[in-house]
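The form predicted alone is given below as one chain in structure tokens.
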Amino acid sequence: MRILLTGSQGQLGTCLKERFPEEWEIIACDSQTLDITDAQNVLNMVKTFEPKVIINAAAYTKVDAAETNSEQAFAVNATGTLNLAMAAKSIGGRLIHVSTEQVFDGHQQIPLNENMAPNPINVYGQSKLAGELLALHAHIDTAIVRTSWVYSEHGHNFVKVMLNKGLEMLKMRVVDDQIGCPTYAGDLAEAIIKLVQLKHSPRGLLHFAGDQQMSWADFAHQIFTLAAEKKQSYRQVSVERIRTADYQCAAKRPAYGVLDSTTLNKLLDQPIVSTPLAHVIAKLID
């Protein structure tokens, strides 16, 4: 199996580098090895290389940065998605590309399946939904990977950021109107590669996230009762519950998404099970 992956250097990326299995071959390549923004570097890499399957983890992900970036976030998340379609669907190659639960507006309380209607409240949203309508149309062999809340012990992430404040903070404030599904970028590697290796190549919308829903200050609560296991400077660490309306961000963040993920779990001979928390945790910590 022939493997172009992108965004090689991020959480999701490094953790399919350190899965991918031995007799594989593999081209990763970060943005300075790979521009995705550039149609026709993509489709010289593309076509020199000649991947069976382009896994497309790249991304602008700095969601408030985007609201007055908004250039480069649809330079790399709608065009670079739909460069790297279009050079998949010159050589007869798969493209997997991964979005996010931010394509929603958090409005539903059920959770999210693959047929419930998009409408982005942010930039960063809207350049990813941009990504995936572009990439539908110009490659029918196109699968979208939504995800949400991503964590894991590589990169910059929220666990991390909890972990690097409680070393300083006895009290953290946290947002508690916000519900997601934290997902261990593991798992969502592990998603990836099953969907690589079945026998029919998936197409269209699929979902997957962890199998907790919860709040941010819920997540962060988690976090500090497992690390406090661990590390005793932890222990003292309070979480204080604040709304979304009382923390300052540039752009708005979905009330509520929760993914379902039932659809890619029944496509794989065996569901993912979620790696838990205090896995991640003690790697960080320990």
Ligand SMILES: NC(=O)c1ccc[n+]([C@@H]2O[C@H](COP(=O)([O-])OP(=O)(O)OC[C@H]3O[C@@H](n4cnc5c(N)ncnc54)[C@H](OP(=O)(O)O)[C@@H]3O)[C@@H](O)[C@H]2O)c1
The other form holds:
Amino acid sequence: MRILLTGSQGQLGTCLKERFPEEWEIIACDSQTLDITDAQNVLNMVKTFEPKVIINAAAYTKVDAAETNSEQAFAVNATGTLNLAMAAKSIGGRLIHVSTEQVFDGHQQIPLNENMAPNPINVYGQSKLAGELLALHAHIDTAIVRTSWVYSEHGHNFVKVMLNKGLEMLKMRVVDDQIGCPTYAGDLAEAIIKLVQLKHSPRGLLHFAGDQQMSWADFAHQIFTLAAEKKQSYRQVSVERIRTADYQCAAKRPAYGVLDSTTLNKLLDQPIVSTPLAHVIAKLID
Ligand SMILES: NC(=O)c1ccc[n+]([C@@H]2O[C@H](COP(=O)([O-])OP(=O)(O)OC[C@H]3O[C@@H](n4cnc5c(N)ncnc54)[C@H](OP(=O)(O)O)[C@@H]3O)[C@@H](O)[C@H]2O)c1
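What's the form predicted together with the ligand like, now that we've got the form predicted alone?
Let us now look at the entire complex, which starts with that chain.
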């Protein structure tokens, strides 16, 4: 199995590299070796290596910065995704692309399945939805895995930010009226690898997220508690629960982003069991 992986230095990209079966031939590209906004380079790379599957883990993920840098967000998340879809089509390969719960507006308070209508409320979500639509339109052999609240041992994420706060603060204000499912990037990587291994490659939209739904404040409380139990240098930071309206940031966020992973899990022989947060925290602070 020959795979072209883009965004290989990101959270998901790194977790995929750590988990790919040994016998697979992997061409792992970071933003330096393959800028997905460069259509000609993407096509050259794909024609040279002829991967059976392209996994796109590259994205512009700075949600607040995207509000003022929409050109770059759309270049990477929309045009870059289209470039990969067209290149995959040119060699008869598959594209597995990753998207976000932020394509939804968060008004509906029931777990979100693949048939529900997207309606993004920020530039990041709009650019990701554009990427989904362009890729699905350009190449039939495209699967899009939407996920949410990604964290891991790598890169930048909420868990790592909270752990740093846990070394220096006693009290922290955290938003309590946005609900979602934290997703360990290692579990997402495992789900994507299993999708590649299926006999019949799935097409279209699939949702995948961790199995616990919570607010950011709940998530922060769990992180502080687990870290303080594990190591003395971490404090049990007290979480002050605040409303989104009382927290200043550039981009609007959906109030509800719980993804329903039923369809994807049914496709697999065995559903993915979510890795406990405690395991990831132990890896980060040991
Ligand atoms: N993080 C989340 O909470 C979250 C939630 C829902 C969905 N998602 C989606 O999940 C996927 C993986 O996210 P992640 O958390 O692993 O993201 P990440 O850690 O931010 O990694 C994204 C990677 O993409 C690379 N990249 C940016 N622009 C590029 C370009 N023009 N060409 C090639 N590579 C480029 C970045 O490289 P540089 O750092 O060198 O720019 C980075 O290594 C993304 O599709 C994201 O939209 C993420």
